[in-house]
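First, one chain by itself: the form predicted alone, in structure tokens.
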Amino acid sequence: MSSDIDYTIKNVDEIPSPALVVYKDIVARNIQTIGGLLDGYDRLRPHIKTHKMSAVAKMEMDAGITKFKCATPKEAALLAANGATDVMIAYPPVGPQTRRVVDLAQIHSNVTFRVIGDDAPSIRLLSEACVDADVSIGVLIDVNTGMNRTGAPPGEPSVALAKLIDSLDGLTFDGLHAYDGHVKGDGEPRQTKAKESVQLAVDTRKQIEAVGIDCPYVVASGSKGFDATDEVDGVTEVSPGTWIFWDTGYGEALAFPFSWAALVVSRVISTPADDLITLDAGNKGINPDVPVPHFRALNLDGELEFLVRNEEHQLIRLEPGVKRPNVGDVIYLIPKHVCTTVNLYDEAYVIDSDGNWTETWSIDARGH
């Protein structure tokens, strides 16, 4: 195989494919070594939207993380019912979902939830509803540092949001959010670009303490920028993601020590021709979300073609003088996009520091 790390299974027979297989030593090794890149983790508030599990979160908070951010109210459920007290929801809450954040906090009166918001109104109607309840949500302003998805302007926009929280009950203003998803390349530029995006941020709150209202948190950054705005004096916690498992999509863009934790399980279901393979993980089985190569396999040598995808079937040609796998052969698949890979699924099979499936971990809050 193409990597130092060995995931060829023993017991693969007895896995159907295709499966979302997870290596626990090397989550345990991803914790260990991001951990290390921080310098602890104080200042880590880890995304769980890719791996959605409570067993994952439970590895988290046994290594010593002790607050988390999610994308979801299901997400934030499941931290709360596993022992989070600091949770953190890096989404605007609208419509029934604002009935929901508040109805966790109703229920878990002794986890701090916070919510993300750039919308005066929106944020107007959560303060309602959390006086109706008689619950207390913190919230973050979302500034928008460059990636124009959403965020309120820094300055004096953000300012002003933040003396509308400060004056509502049932809100508590806690800081600013900033996430640097438009961050490119690697390196040097790649580190200035995300510094220069969380500045905003940080010059924002300076504002926002100059009038007189406490601004505690700032957080900031995914897995492109967490390791360079961890040093950006002001910001007080990062909240990278897709680390836990790691995928191509990142790791052949960024030079980070994380490994492969999570891979696809699928098997050749037909070989068309001397140089076709059609395999069984098609759109329902790996990133449904990215355009070719939608994958890296492990276990074939050479190019890959990838030519038509469908639900369940993915076509691929392969390079000149390779030799084709035969019907029923097992072929490993890194996903290119791992967060949108683990939400296929409703089980992770788990394979063990030997090489083998002994259990089987469920993907609690996969959908939303």
Ligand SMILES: Cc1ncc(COP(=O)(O)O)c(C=O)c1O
The other form holds:
Amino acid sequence: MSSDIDYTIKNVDEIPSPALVVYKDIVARNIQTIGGLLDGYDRLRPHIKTHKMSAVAKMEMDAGITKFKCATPKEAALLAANGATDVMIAYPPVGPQTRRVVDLAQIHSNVTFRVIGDDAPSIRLLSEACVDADVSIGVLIDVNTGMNRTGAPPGEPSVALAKLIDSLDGLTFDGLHAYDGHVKGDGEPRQTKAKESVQLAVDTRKQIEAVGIDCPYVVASGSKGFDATDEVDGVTEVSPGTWIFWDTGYGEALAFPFSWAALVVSRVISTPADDLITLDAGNKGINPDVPVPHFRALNLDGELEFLVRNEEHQLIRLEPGVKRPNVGDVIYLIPKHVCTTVNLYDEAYVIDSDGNWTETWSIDARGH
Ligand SMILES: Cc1ncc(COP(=O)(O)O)c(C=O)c1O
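Same protein, different state: after the form predicted alone, show the form predicted in complex with this ligand.
Below, the chain from earlier opens the complete complex, with every other chain and molecule after it.
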């Protein structure tokens, strides 16, 4: 294996493939690592879309993490059912999703639910639904700080939304949300870009406070910016998600000390030619959403040429001279995008510190 961690599973013969495997000790180590990077967990609001698992959420809570971010009502329900009391759905509720969020607030009256929003009519509808259900939901304005995916423009338009939210029954104005998925590169240029980007939200916070509205939170960043925006005055929390399992997409781009904690176990199902192997990990087995290379294979040498990729097949050409594995051999794959990989599975095979599969965790919040 080409990693300094030995990912070999002793009883892998008992695991049907393709399978998602999670290394419990490495998850625990990543939780410690992020606590070290952020001087504790007070300012961390991890996004749980990467793992979607009650068992992992519990590990995060046991370590002292008290607030969470998620994308879907299903993830929010998982968090509330497992004892989280501060749950932010970083996704604007529209249509019937509004009712689902309000239902959650009704069912879990001990939990503070927060959502993000950038659209006045949708925010008004949320307010009406909250009033009808006699619940209160926190709203953070999603500020577009450069990604151009969602969000209100910083400055005056966001101030106007703050005034609106502050005036509506059933809602509390909780502050601003700024996700920086557009930040590229690594090192100082990456950090500078992330800081410049979040500064737009921090300046907006000041403008909102200047009109007399309290703006308690600025929740910022994913993995591409959290270390930088954590240092910015006026940012109250950072919200990366992928750090929990890590993947090669980020691992090859960003120099963070996280380790891969979730792999896909695959097997060779055919060897159509001397230099060709077909694995049982197609786009229904590992990150359907990324270009080549779709993964790194820990126990295959040389550069892999990714050929046909179907739902359950991945044809690969090996480099000349590389010993071809046999049909049935296990190949350990590190996903390029672990979040979309996890979502393909109902459960994860959990590997203990001795390298044995000993338990299975449900991926409770897969889907929507
Ligand atoms: C709104 C939001 N916040 C936080 C994250 C977490 O980011 P990352 O996966 O880069 O850690 C994401 C990722 O998609 C996101 O969309």
